[in-house]
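Next up: just one chain, as structure tokens, the form predicted on its own.
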Amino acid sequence: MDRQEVEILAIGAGPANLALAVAVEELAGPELAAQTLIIEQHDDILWQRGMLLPWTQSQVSFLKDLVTLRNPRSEFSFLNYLHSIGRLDEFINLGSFTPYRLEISGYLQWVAESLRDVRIEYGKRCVSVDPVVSDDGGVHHWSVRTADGGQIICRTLVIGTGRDPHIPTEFGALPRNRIIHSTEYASRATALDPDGAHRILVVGGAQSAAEMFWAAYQGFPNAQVTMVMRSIGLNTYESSKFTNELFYPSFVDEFHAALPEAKEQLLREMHRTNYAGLAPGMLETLYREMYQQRLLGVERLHMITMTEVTGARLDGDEVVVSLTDRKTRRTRELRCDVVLLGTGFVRDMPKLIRELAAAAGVSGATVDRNYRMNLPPSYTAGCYLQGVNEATHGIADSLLSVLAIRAQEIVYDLLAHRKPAPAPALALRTS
């Protein structure tokens, strides 16, 4: 069995842990960086893998890359990436602050390949994390198992795997091959016959649902594509410059110190800035296309608003979805071939983190201001959580906006907690 020991292990090579890797190299020095490992379950790094479509753009400024807000002179900036591949002139001429997702994805892979000391191992899927109980009764290390049978021992763990996809219970009776979540769209939609007369149902009313709605319409020219949502219609993101100030990394302190009722209000009122809206260009594109279809009398795009999905079943080779009108409470059935889910992510902590908390004997996975998980006093082994702390750190926690500064805060905190620890025993005991 492959077994190795490192100082810092980061699970997931997404933007959060890549920002951390750069911060380790720039702030902690080569010795600690050389003892830092990132494991990634895929064989490469792609940003928003499921929705990495050629025409999709980031909704966040390129200046909110992995480093610029922390260190504008860093060699790991997005601008330096463009310069290194000879595309800086073209990007400047585009006149946009929001790159295409393909550019962000290329940037992330470039950063991964440009790291000097921090290592990344691909094709390593974490299946379990266990605390290692030492002879003194303390927990000074973690034992991480990977799907290929490997074991990694570390003193500090950083989890940046993102949240689990939300599959509504109403679709629980359907076979998995009839459901495509937005996190899988780019890879699984290719299995459909591009010339087939498909009946495609899209569930959701925010950006990912709208992008699948448009992608399915473009990619399957003989398909009928229907979008169903609970809201009264599609809306653009709330993008006031005043509300955008709540995405500043400096606002995290203010949010973290706020009273519980104030946090609830902030999250509620900020919902439309990230979760319940569309980019203006996407909204305009959809409306104009549907307008032209009605003008020509040939409609392939359909939209059903103020409607709940209350059930789904398979009838022969058809998916039958029960729809309930929220205005009248009347229910009807809609038959389709495949369902695309733009239903976002589970709000609870990911399964891996919940299992880690249970193994550590704590009732829930909570973190302090510096993202360090609250563990029993016997734990000197540290665990940091990235991108899952919206309830305590604000709505920007899962976004690019705070990556650079958060990475700095985590690095400074783990350096402050570094103390000599007993070497892990050859025969490891886990709790």
Ligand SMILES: Cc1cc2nc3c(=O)[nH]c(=O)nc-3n(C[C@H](O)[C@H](O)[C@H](O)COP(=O)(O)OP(=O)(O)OC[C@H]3O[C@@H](n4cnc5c(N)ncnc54)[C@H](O)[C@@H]3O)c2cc1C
Second form
Amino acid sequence: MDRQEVEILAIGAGPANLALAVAVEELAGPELAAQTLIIEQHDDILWQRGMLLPWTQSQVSFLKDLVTLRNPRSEFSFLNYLHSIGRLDEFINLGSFTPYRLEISGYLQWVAESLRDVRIEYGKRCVSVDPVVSDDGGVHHWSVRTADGGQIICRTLVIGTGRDPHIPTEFGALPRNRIIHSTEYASRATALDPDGAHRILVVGGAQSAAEMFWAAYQGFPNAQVTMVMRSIGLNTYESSKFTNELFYPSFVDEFHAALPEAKEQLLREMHRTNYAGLAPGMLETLYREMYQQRLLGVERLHMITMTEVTGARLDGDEVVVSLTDRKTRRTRELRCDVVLLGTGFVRDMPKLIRELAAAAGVSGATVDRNYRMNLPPSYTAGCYLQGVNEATHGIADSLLSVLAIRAQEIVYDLLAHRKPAPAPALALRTS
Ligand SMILES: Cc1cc2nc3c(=O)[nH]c(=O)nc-3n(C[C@H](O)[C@H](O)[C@H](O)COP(=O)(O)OP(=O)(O)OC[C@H]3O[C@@H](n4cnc5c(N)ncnc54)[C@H](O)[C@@H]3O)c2cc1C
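Same protein, different state: after the form predicted on its own, show the form predicted in complex with the named molecule.
Let us now look at the entire complex, which starts with that chain.
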């Protein structure tokens, strides 16, 4: 069995842990950086691989890359990436602050390849994390198991695995080949016959659902594509420059210190800045296309609003979805071949973190201001959680906007906690 020991283990090579890797190299020095390992379940790095469609753009400025807000002189900036691949002139000429998702994705892979000391191991999926109880009764190390049977012992963990996809229970009875969550769209939609006369149902009313609606319409020219949503209709996301200030990394302090009712108001009022809306260009494109179809009398795009999916079953070769109109509570059935879920992500902590909290004997995973998990006093082994602390650190927590500064806060905090720990016992006891 493959077994190794490192000082810092970061799980997931998404933007959050790549920002951390750069911060470790730039702020903590080569010795600690060489003792830092990132494991990534895939064989490469792709940003939002399920929705990495060629025409999709990032919704935040390229200046909110992995480093610039922390260190504008860093060599790991998005601009340096463009310079290194010879596309800086063209990007400037495009005159846009929001790069294509493909460009952000290329940038992330470039950062990963440009790291000097921090290592990344690909094709390693973490399946469990356990505290290692040492002879003095304290927990100074974690034991991480990977799907390939490997074990990694570390003193500090940083979990940046994103959030778990939300599959509404109504779809629980359908076979897996009939539902595609947005996180899998790019890889699994290709299994459908491109010329097939599919009846495709898209569930959801926000950006990912709208993108799948458009991608399915374009990718399957003989398909009928229907979108069903609870809301009164598609809307753009809220983009006021005034409320956008709440995405500043400096706002995290204010949010963290706010009263519970103020936090609730902030999250409620900020909801449409991130979750419930579409980019204006997408909205215009969809509306114009549907208008033209009506004009020509050849409708392939359909929208059902104010409607809930209340059940789904397989009948022969067809998926039968029960739809309940929220205006009348009347229910009807809709038959289709495949369901695309733009239903977002589970709000709770990811399963891996919930299991870790349970193994550490704490009820619920919570972090302090510096993202360090609150663990029993006997723990000197630290665990930092990235991207899952919206409830305590604000709406920007899952976004690129705060990554550069958050990585710095985590690195400074883990340096402050660094004390020599007893070496892990050869025969490890995990609680
Ligand atoms: C479609 C879509 C578009 C978005 N667009 C924007 C945008 O324009 N701007 C913005 O700021 N934010 C956007 N976001 C939010 C997005 O969450 C962040 O941009 C960013 O990707 C968060 O980075 P992360 O590293 O926390 O998580 P992720 O990007 O989700 O990365 C997590 C990584 O961990 C890996 N991983 C997961 N589980 C394991 C495991 N058990 N073992 C090993 N590896 C594992 C994954 O393969 C992945 O590489 C978007 C989100 C979606 C879904």
